[in-house]
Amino acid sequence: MQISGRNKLFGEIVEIKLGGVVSEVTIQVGENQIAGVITTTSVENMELAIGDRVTALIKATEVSFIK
């Protein structure tokens, strides 16, 4: 499988906030946490659960940096 997204972060699911249509999934990546919103149907179809190891694929046209 080829994917056009360049930023892949490997982590572990630490929280899932289920909603009616969309859900928020938070993963621990090293010392940082990353949260993303996906459909609740995707959470269910993927059978996501706390402790699962997943890859966050981030595809963005703009990235900001803070120093």
The other form holds:
6 protein chains.
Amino acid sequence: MQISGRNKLFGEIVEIKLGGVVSEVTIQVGENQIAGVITTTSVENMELAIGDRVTALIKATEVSFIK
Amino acid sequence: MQISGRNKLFGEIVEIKLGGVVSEVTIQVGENQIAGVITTTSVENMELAIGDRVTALIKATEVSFIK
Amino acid sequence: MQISGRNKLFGEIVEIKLGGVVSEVTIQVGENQIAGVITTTSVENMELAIGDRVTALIKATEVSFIK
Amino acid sequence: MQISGRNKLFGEIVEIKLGGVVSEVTIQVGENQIAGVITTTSVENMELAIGDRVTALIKATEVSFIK
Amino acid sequence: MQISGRNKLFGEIVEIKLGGVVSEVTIQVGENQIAGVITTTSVENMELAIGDRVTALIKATEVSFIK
Amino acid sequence: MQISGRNKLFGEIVEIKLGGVVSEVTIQVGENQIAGVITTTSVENMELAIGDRVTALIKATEVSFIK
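Having looked at the form predicted alone, could you now put up the form predicted together with a further copy of the same chain?
Let's see the whole complex now, leading with the same chain.
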């Protein structure tokens, strides 16, 4: 299976902040942390938990650059 | 100066694919590469070039997870 | 494998408009057509072609409603 | 009136999950369901309710593909 | 007709940069300019031209803040 | 410092609606109001408050047009 989303960062979940509709999931990727806001329904459907090893997926059109 | 965008990944530009309206800029961040599609106007205004050290900025609402 | 992106629409590629940096891929999903703009690199890496059966993936935070 | 957003999917609201700041609205489109996260202010301003017939609007740059 | 997208900025098209797949449309809104990248198909379908009075539509989840 | 995000609208915060995971921040820009949904963590880290003068940042790929 292949996904067109160009950026795939593999890491471990270090924090989950649960909300009623959306939740914030943070993973550790090397020296960086990546935070994502997804629906709480997805957190529950995927049974995401601290320590899970997951991949953050980011479409190239969503990336900006600072110089 | 602070930006609300939660994810900031610092790296070095390794490739720039110039297009008429949008361009693709790729940076090396540790073991990962991050590709971003931005306007060619921004590439020119910022004078982005291979070897530049820049920060990729990604809003948390744009991050999905794969498990 | 599970993806947090909530909307997954299965269909058949009916058109590919190739550009230098980004390309437009259109799929037929029942009575609707879904057009997506992805990097041309992804079109090539995934060897997308007319007639391929693929799934369009859309994060819930990207959906608006008109009434 | 025309909107540049390329993907317009017409359906009926089957679920509304209200939150303090954002809410999740789900519509039935043929055999598929489309979930969108919008501000609760918009749910209230538009007086969205189960059974309403609405159109989901999705910009082409927000669509990824899985093969 | 109502759209859930919270930000609607009314202005006049001052520049169109046409590309093969996507195009950049810039409007003047008071003292600010707003640039949007949309598909060239939409530019053609909507027959967008310099001088047209249009509304830029931006979902609240796409806005970041700098302080 | 330069950011590739093309649209930067300077204004004053007129409302903050705090949520558990995400919050809505509204600024006044000339005659328009711009609402953004960002993580509550960012609101806290940046110590955003009513009356603060901030810049809304919007990537060109996130802008649609209505005619």
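Residue numbers count along the first chain shown, from 1. Only residues modelled in both forms are compared. Since we're looking at a predicted model, the values are computed, not measured. Take the two forms, superpose them, and find the largest set of C-alpha atoms that agree within 1.5 Å; that set is the rigid core.
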For a shift of 2 angstroms or more at every C-alpha, which runs of three or more consecutive residues qualify between these two forms, with the core superposed? 62-67
